[in-house]
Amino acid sequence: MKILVLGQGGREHAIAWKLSKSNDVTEVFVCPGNAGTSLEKNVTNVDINLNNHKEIIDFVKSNQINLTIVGPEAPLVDGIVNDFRNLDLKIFGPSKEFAELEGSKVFSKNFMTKNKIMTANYKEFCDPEAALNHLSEINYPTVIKADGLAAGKGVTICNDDLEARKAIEKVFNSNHSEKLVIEDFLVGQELSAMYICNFSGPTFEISLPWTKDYKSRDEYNSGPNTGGMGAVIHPILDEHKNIIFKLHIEIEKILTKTILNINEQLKDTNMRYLGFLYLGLMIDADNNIKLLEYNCRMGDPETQNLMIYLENMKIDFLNLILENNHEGSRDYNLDYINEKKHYSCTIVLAANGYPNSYKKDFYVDLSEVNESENLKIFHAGTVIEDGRIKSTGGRILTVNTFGLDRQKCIDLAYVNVKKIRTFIDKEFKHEDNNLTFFREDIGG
């Protein structure tokens, strides 16, 4: 098979790398890709703008691509799946109608309420004055969410009235949202539950291992929200089996309600949910679960964490997507707790200033990092320039490790992220260690 992966981040590098390991794959193309994908064996970058659906489709036709996999959320919301399906081209991802689960916080919160899926109490607003007036009725901290896509930065946790007012003004002054949601702040452990809703249809979804994402920029979950600063195979999987089974049942109920009801709600489209589905969950001290958000694609950096895990567990990712048996759903969390434990850790190296205005166009030296089956670097905001790796984005790359011991796995990641050097010049003569940063408590 020839496969095209759409996207340019760490998630897409990880997916392309894992797909290239499949015995059923001859070549993987990534559009537009990054420095990391350009360096992978059997992976080729394609320089086409993701907004240009026609040019992407022309490439798929002329290169006889068998399957296209959508990485980021924007093309899904823009309807690239609809464009492909109208031409009978095979693509993995939800149509734009289904992608509203992520594309609109108002749509998703109303969907949760309508279908009795437990979530934080909320109110929606399309008028700035009404939103500001509502602040006198709430308790702090509170959460303000932009309605539209915001690259993982549309959520603001506000500790007081001033922060909330600034967040509301920021949303309504932006060009990506005309509505917002103000909701209660939930306390507990966050859990990312990702599913492959494959071509076999409802009840055949595959549950990938739960992961823990670290969204705040700074240690101890402080600082502004980011697209994610790290991830680990979730610590809660080390709890007693009875706890895991109970959580598993409750999370599966949320998945089932979501799939059945979104398919019913959108039955006039003659489609059903196909693609990745991400449940962002909060588990309180009594193990009660509430749904924070939906994503209609895999998480970043959770995908990087999962791909090194699946590779070491000898699981073919492509087979999960093309799943065509009819034995029912598969759940790798149950496999996890019934077998010997395995761990993976992901640490994001980011440009100083991220998620706000950040430094870029400097050079990254990875020569002291030796990749192995237990250690893999996935690129995000990078390009190759004159044979050097040049930074272009806020999140530059991730260091990903795998092991049988959680702490050793985490330590291996930190030892190697500290080996990465940064220079202001491509000759590597002027080193500057203040160009990047990473959280020092991932896995803690």
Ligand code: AMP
Second form
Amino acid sequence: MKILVLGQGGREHAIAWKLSKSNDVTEVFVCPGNAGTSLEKNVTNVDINLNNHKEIIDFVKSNQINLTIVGPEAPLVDGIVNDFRNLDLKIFGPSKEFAELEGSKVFSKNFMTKNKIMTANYKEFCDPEAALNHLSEINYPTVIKADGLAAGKGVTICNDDLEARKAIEKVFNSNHSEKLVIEDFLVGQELSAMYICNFSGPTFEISLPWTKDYKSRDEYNSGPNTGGMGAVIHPILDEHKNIIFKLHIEIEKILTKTILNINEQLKDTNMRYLGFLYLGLMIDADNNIKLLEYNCRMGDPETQNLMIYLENMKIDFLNLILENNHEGSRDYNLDYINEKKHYSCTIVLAANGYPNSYKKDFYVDLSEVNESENLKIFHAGTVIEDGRIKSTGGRILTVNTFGLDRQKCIDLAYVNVKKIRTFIDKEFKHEDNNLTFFREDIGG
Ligand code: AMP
Ligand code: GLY
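Rather than the form predicted alone that you just supplied, could I have the structure of the form predicted together with the ligand?
Complete assembly follows, chain above in first position.
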């Protein structure tokens, strides 16, 4: 098969790399891709803007692409799946109606409430005055969420009235949202549960191992929210089996309610949920679960963490998507706790300043990192310039490790992230150690 992956982040590098290792794949294209994808064997970057659905479709037709897989949320919300399906082209992802689960916080929160899925208490507002007046009735911290997609910057955790006012004004002054949600701040442990809802229908979801994402920029969950600064196979999976089974049943219930009810609510579209589904969950000290958010895609950097895991476990990702093995539903969390445990760890190397305005256009030297089965770098904000890796994004790359021992796996990632050197010039004469940072507590 020839496969096209849409996107340019670490998630897409990891997906493209994993697909390129499948026996059924002859070539993987990534649109637009990054330096990392351009360096992979059997992977080719395609320079087309993701907004240009027509050009992407022309490329798919003229290159006889068998399957397109959508990485990020924006093309889904923009209806790329609808455009492909209208022409009978095979694409993996939800259509735009279903992608509202991620594309609109108001839609998703109302959907959760209507279907009795536990979530933080909230109120929606389309009027700034009403939102500001509501602040006198709430406790802090509180969470303010822009309704529409905001490139990962739509959620603000506010510690006082001043921060909340600023966050409200920012949303209403932006051009991505005319509404917002104000909701209770939840305390607990976050868990990312990702599913492959494949072509065989709603009884064939595949549950990938739970992962833990490290959302805040700084250690001990401090600093601003980011897209994610690291990920590990979720530590909760090491706990007593009874806890895992209880959590497993509760999370399965959320998944089933979601798929059945969204399919029912949107049955007039003659489509059903197809693609990845990500449940962002919060588990409190008594193991009660609430749903924070839906994503209609895989997580980033959770995907990088899962792809090195799946590769070392010899699991073919393409087969999971196509359901070639005809095994029906499968839960890799149960496999994980029943079989010998394995771990993976992902550390994000980010440009100083991220998630606000950050340094870029410097050069990254990876020559001291010796990649192996247990150690893989996935690029995100990078391009190749004159044979050098140049930084272009806030999250530059991830270092990903796999192993039998959790601590050794984490240590291997840290040893190697420290071997990455950064230079302001492409001749590698002027080294500057203040261009990047990473969180020191991933895995903790
Ligand atoms: P969302 O896009 O809604 O998941 O929000 C992004 C991140 O903000 C989440 O992964 C959490 O880390 C944090 N967050 C969102 N909602 C809440 C909440 N109600 N309580 C605490 N943290 C939250
Ligand atoms: N890492 C969180 C996300 O992808 O939404």
